[in-house]
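Only one chain is shown below, in structure tokens, and it's the form predicted alone.
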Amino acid sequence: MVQLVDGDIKTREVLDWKGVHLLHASGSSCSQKLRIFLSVKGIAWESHLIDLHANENFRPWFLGINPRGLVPVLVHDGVVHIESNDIITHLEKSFPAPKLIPAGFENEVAKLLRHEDDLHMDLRTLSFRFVFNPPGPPKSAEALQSYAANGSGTVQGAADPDKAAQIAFWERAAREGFSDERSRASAQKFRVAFAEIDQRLAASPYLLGDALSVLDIAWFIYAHRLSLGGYPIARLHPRVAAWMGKLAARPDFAREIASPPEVMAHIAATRRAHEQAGKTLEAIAGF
């Protein structure tokens, strides 16, 4: 579990925060997952929005809270937790009802959440190529310089290589964009993952049986994001599509996937441009 120690934290004010505080971003997939989790749990929390478009997560104040520069971050009675799946595990123990990690499934849930987390860079690749589609480099050189220069550089008291990996990702994106080859490889990984999920759903209405679990929340967010980019979920994984529809009908899920009209217009325009160029996600991936 990634709980920061005193020396990792340079923005000291958060150590005095009482209750449950969430630093999060509206369109962040990991933030969406955690907000649904909090809603289903009925946990009261205080919101601290971080503007990723303005690179607030790369500024000294935020890096002083999370040296990795990622959202979401949980501050629970002055203790800082990072990494969304570790935050969820902590909150499940702190607020055990309703149970979203079923008894006896703890190890399986941990394994499957690690698998979901391992695909996060692939989700980011497909999101920036087929959903967000920014006109230039997704992160400016100035923002990356601030990212590199600020924060403690340690997690749990040890030098942390994660930020260097994040910077390398953004620098490569600035140099090369999100190529057909990289996009194809990422899409193929999700095809394998969703095929496995489709098989699970053949045996039960939810991923761990008859009741909603944190796995449903996590994979729903990924599936929805990819559907925005044109991933053909209904054609390739019909059970996944039906499961998504059932979850999307819930107010707590629907609230998280709702986007302003201007955002949906941008996504639609991106899809049309890719269709006209013959460069849709389906075409690139060979689906």
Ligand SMILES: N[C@@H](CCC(=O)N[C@@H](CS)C(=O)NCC(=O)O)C(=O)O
Contents of the next structure:
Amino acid sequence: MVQLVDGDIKTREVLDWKGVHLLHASGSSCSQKLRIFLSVKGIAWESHLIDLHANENFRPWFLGINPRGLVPVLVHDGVVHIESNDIITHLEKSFPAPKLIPAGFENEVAKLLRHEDDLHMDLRTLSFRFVFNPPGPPKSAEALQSYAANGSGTVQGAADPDKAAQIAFWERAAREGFSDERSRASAQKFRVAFAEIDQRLAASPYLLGDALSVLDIAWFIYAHRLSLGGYPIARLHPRVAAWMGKLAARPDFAREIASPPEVMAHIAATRRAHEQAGKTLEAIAGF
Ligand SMILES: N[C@@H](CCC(=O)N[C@@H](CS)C(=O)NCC(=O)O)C(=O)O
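Alternative state: the form predicted in complex with this ligand, after the form predicted alone:
Next comes the full complex, and the chain you just saw is listed first.
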């Protein structure tokens, strides 16, 4: 559970925030996952939008709340929680109904959510290459300098290596983009993960049985993002595609994955350009 301690937090005003506050970004996959969770749970929350395109997450105010510089962040009655899956686990305890982590499955869910989080940088690689497709380096050198220089640099009182890993990711992206080789390796990991999910769905309508759980929410978001990037889910993993369709038909899911028309137009234009160049996700991954 990543609950920050007093010394980690430099933006002191959040300590007075009462109730459930979410610092999040509209198109961020981890934020979408958490917002669907909150919606299914019926938890009322206050929104604090963080503009990732404007690098608001690398400014002192935000880094003073989350030294890792990532969204989402939960402030619950003045206590700051980071890491989306830890936030979900905390909220599941505080708001037990409806149950989204079935009784007796706590350890399995924790393990499977860790696996999902381990693939986050792979999702980011494929998202930047095939969905967002920015024309140049995703993060400027100035933004990264501000990222490096601000915030306490500690998580739970200990020096936190995560920020340096994030900065290394963005610096490498600026140097070499999101290469075919890295994209292929990331896509292959998802192929293995989706094959496992497809197997689970052969046995039950949801990933953990007959009822929706946090795992369905988490993997739905990944599957949705990758299908935007052209991952051939229906062809390779038909049960996953059917399960996705069922979840996407729910208003609480549909609302969070809706993108403005200009974003959808950019994604479609990216796909056309990649098709013309023979550089689609399918082609690069060899699917
Ligand atoms: N392990 C973290 C990952 C959080 C993460 O990487 N969030 C992304 C958005 S999905 C972010 O804040 N990116 C920062 C950026 O794009 O500058 C979690 O689960 O909360």
